[in-house]
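One chain is shown next in C-alpha cells, namely the form predicted on its own.
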Amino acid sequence: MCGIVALVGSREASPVLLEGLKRLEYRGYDSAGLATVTTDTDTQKGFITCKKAEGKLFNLVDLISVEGAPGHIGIGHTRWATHGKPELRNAHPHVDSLGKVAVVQNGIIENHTLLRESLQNKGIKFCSETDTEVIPHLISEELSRLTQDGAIPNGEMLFLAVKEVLNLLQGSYALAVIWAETPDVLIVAKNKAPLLIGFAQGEFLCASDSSAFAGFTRTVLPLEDKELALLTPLGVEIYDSLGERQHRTPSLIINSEKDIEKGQFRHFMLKEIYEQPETADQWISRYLPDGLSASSPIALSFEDSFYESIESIQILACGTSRHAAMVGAYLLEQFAGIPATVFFASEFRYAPPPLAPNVLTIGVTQSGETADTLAALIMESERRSNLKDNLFSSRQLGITNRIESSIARQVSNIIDIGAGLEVGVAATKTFFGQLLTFYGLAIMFAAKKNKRSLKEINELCSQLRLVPNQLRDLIKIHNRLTEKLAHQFVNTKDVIFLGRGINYPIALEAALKLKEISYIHAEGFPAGEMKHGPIALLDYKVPVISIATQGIVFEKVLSNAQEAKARDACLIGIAPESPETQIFDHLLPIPKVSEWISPLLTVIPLQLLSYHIAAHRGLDVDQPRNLAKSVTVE
C-alpha cells in the first residue's frame, strides 16, 4: 500500500527520492519521509539525516527545502497507515536506538508483537506504534554481534545482518535499508510485496512501482519473493534466501509513464472521467478492429483450446474491480452461456469452492499488485498442482492496467485493459476498461462455444463501436446536470442506489464511488430486494437513485422505484426519457440502447454525480481520506 523509493549513486539523493515519492503518492499520503547518509568531512564518519512530515508529500518537500537532507544514498517513503495512527511518530523511515540504521517498508510484519516484546525485554525503547520499527532495531542488534565476531567489510556486514533479520520476519515486506557506516551501500529485500530495481549509469533506483522510474530509466529488474539485493554505485548483486547469487537480465518497461497534468480540469478524477471515450476508442482499435473473422471476433491471442476446454469460470477481485467482474460474470453467463462466479479475493483464500474440472480462474486488479487477489491466485494454483488429473490443472487469466506488474509475472495469460495512467484514487476509466475487457471475453466465449449466432455477435460488436461517441455526448450533458443536482446533497447523510440484472453491479459501484470521495454513507441493492428490509431506511431525507434501462427488468425497476417514492424518498432516475420515467423527481437521461450495452452508459452520470457532490463539499477528490490507489497488503 505504501510507496517506497531508494537510491544509490553519485548525485544528491533527496531530489530524486522526492520525485519518486511524488509519483508514488497515490499509494499512500498519510505521511512521508526520507533518510540519507552523509559523511562528515572532518571526522570522515557517516551519519543519517532523517526528515519526516505528517500529511501530504508537499509538507516533506517544504521541510527538505528549508533543512536539507544531503547525501548520495537514501531511502524514501509515503505512508498508508496500517499499524499506528497517521501521526509523525509513525512516519517512515524508522531508525534504531543509535540513529545509525534506517529502514522503510511496505507490507505487514505479522509477528511484530513478539519481536517488539523481545527487544523491549532487552531495554530497547520504541518511538512508534508501527510493525516496521522492529526491523532497524533487529538489524542494529545483529550488526553489533557481527562487529564483535571479526573483521568483516562493512558492506558485507550490513548485507549479512539484514539477511539474518529477514529469517525472523513473518508476513509480507518490501524494504530498503541504509547504515551510517556504509555511505555507498543500499540493501533491499522483498516478500509478497512489489519491489523493482531501476538501472541507470552509475546509479540505481529501487521502488515499489514502475511509475517511480519515469524520467530515470526504463530498464528495470523486479525482485522475486525472499530475494535481497546489495547495491552500490558499481553494481547490483541479488541473492535468494539461501544466499545463492542470482543472475537475471533486466527488461524494458513497455509503457513508460509520462508526466500527467490536470490541464483545464479541477481534479484528476474529472479528467479521467472525460478520458473514457478515448479509453473506449483505444480498446476498440486494439481489440475490435475491422476485418476480424467470425470465429475470432475479438483480437485476443489465445489458442482455441483456451476457450473450448473451459466449462466454468471463477473470478477473483476486490472493490471496484469486483463490480466490473460482476458485470463480466453476467455477460459470460447470459450472453456466452458459461457458468461464472465472482468471489471476494480476500475471502476466496480462506473459503474456496470445491475443486471442479476445467475451471478458468480470472484475477482482476487495475494495479496488478492487489495483495488479496495475487495471494488467491497463488493459492488456487497450488491446490490444483497437487492433483495429477489434467482436468483439474490450473488455468488462469489476469486482467490489469499495468502489464509490468506482479500479476503479469505471476499469470501466463494477461489482458491489458490499456486505460493509461490513472491518478485519481477512485477508479473511473480503469473500471470502464475492465468492463470492456469482459465484453471482449464474453463475445469470444460465445463465438468459440457456438452459444450465440453470428448475427447476435455482430450486433453486440456494432453496438460497442458506437459507445465512444455516445460517451462523449453523455459526459457533456451530465457534467452540467450532475453539477446542478449536487447542490441538493449538501446535508445528505445516506443514499440508496437500486439496479437489477446487468446494472445491479453498477448500483454497487455508484454507492462505492459516493462513499469513497464524498464520505456519504451509500448502499447499493437489487431493486427487487428493497421491500425485503432496506425499505425501512427510507424517508424524505434519503435519496434513492434508480437505474432503469430498457430490457427485461425495466418495468420491474420502475415498480420498485414507485415503492420508494411512496415513502417520500427523493427519486433520481438513470433512465431514457419516456412517459414511464416521468415518475422520477430528477432524471439523468441516457439513450435507449440494448440492455447488454447499458452498463457502459449508466455508469457515466453516476461517476459525475459522485464527483460533483464531493467537489461541492470541498473535499480532496483525488486523494480521499484513508484510501490508497493500490492495496498491496492483506
Ligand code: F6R
Second form
Amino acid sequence: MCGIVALVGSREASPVLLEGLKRLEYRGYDSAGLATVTTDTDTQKGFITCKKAEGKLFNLVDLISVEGAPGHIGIGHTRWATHGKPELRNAHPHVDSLGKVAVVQNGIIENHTLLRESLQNKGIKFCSETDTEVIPHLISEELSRLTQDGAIPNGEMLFLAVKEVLNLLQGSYALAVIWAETPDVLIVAKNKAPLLIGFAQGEFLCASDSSAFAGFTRTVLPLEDKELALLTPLGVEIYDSLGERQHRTPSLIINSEKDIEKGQFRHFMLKEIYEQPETADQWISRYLPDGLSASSPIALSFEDSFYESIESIQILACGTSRHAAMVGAYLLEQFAGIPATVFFASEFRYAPPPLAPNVLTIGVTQSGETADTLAALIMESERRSNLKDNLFSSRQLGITNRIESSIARQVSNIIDIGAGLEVGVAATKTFFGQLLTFYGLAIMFAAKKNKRSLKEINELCSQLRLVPNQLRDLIKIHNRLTEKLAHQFVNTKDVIFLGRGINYPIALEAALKLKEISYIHAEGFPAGEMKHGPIALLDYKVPVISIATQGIVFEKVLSNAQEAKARDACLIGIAPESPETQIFDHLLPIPKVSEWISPLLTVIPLQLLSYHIAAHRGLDVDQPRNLAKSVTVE
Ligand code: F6R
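Next, report the structure of the form predicted in complex with fructose -6-phosphate; the form predicted on its own has already been given.
Let us now look at the entire complex, which starts with that chain.
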C-alpha cells in the first residue's frame, strides 16, 4: 500500500518519477505527489518544489505538465490512505515547517501520536493528519541541531539526521528524504516495508517494487530491514542501523516488466479473466509436462524427504489468496490425506495454534508483499527456532506470482505461479494460478506419501490437462450469458452465494469479487448452513447464486437451493445442464467434470458475472474505491 519512488541522477527527475508512479499506482490511488530539489540560478540556493494532487495519478501528471517540477533529484508517492482522509493536505510528500525537507513514506509509524505531541509542544504546526508528517519535522529539528554542532558536510549531515530520526520511529516504513541544501543527495531507508535500489549509469532509482524499474534498469538491490542508504549521482552507500557500511552486489531482475496494454478489452480485469486459459497452459507446460515419472508427477524440485517428513500443513493468506488456500487445504486433506488448516494471516499473527512437530507452513500471496502474510511467516519461523528442536524446526513454502517480491527473499522454498503481471486490483488469473499450484502440491503429496493409486493420480493429471480448452469454451459462453444477466442486478443490494465442499471457497471468492468491484453487499455460505440463520435474509430482492457440481454433495446443494426458492429468492445456478438443475431461474452451465476439478471451472462464470455487474454500473472495475493491489500495512 502506497508506492514510493525516488531518483538521483543528471536528467530531469519528474518524468522518471511519474513513470515509476504509473507502475506503482496499483498500490494506492487516493492521491499522488512528488517533490524535487533544484538550485536557484540567481541566489545559488537550493529549493524544494512540491506538487500534489488528490485522486488518481493523471491529476498529478496534468499538474506537472502545467506547473513543472525542476530538478535532477526527487521523490514521489502514490497513496492508499491509512492516517487521514484521502485529501490533498494528506497527500505526500510531506515537508517540514521551513519547506526544506521533503519525505515520502510507505508503512505506518505506530508511535506517531507521541512524536506529534512532543513536536507540537515545541511549537511545530502540522498541516496534515498523517503519521508521516512527524518525519520531516523531526529531521529538520535534527538538522538544526547538527548545524549548530559545527562543520559537517551537508550530505553527511542529512544522512546523520535521518539515521538519528529512524531510531525514534516505531512501526514499518520505506521512506525517501530530500533536503533543499543538498541538491545531489537522496537518503532512503526501510523497515518491514519493501524498498529496492535500481542501478543505472550515473543515476539511481529507488522504488517499492521492481515493476517501477521497467525501462530504467534491470540491476537491482533490495534494502534489508533497518538499513539506510545514501545516494548521489556518484554512487550508493548502504549502512545498517549501527552505521556499519554494508557491501552487497546488485542482481539482475529476471522479469523486467513490459508495458501491459488492455488491447481490445474495456478493462484489465476482463482481459485477465480471458488470459486464464493461457495461465493454465503455461502452468501445465512448466509443472505438468509430458513424460514425468509416476513417482514425481509434478515438476517441483523439492527433495522426496521434503514431502515425506511433513505430517501436517498450515496455510497463511489473506483475501482471495486465502480462498485459493481453502481449495488447496481441501485437496491436501481429501485427495492427499494430509491434515491442512487455513488461517487468516492477520489472525494467525496474534493467535497461532500450539506448535506441532513436522509442520509445513505455506504463505500464499500473489503480490508477495502482503504485510500480514509476511509477518505471520516471520513470527512462525521465530517461535519455532526458539524451541531448538529439529522436529519443530520451521519449514516454509511461499506461493507467489512475483518472484522478485519480499516473500521470495524471505522464504527459501518458493513456487512461482507464473500468471504474468495482473493489473486489475481484483485478483482473477493469479487466483487461478494459486489454485493450480495447490493441485500440483496435492498430487505430489499424494504420490510421495502413497495416499492415492497411480490410476487416481494419472486421472487427476489428465483432467488438469483438459482444463485450458474447457476454459476457452466456458469464457466464450459465459461472457455472453453473464453480460445479459448483469442487467438484472441494476437495483440489487444483496447477493448470497452458496457452495459446499470444494466449491465453498469459490462461493466466498465470488462474494468477495462482487463486493470489491460492484460495491454490492454479498456473502458466501456453505449451502447447508443457510437454514441455521442466513435464510432469514431471503426475499424476492435477494438473488441466490448456487454452485451445484456433480459429486457427493450435488443433491444436497440442490435441496438447499430449493429452500431458497421457497422463500421467493431468484435462483441462479452454476451447475451442469441436467433435469435436476432445471430448478434454477437462470443456469450458467458448466460441463460435467469430476468434483476435484470443478473449482477451476465454476469460478469462471462467477468472475464474469461480477465483472459485468460492475461494468454495467459504470464503475471503475480495475481500480475499485478504497482498495490497493498490494497491502503492505498491517
Ligand atoms: C481480492 C484481492 C485481495 C487479495 C489480498 C491478498 O481480489 O485481490 O483480497 O487477495 O489482499 O493479497 P496477496 O495475494 O497479494 O497477498
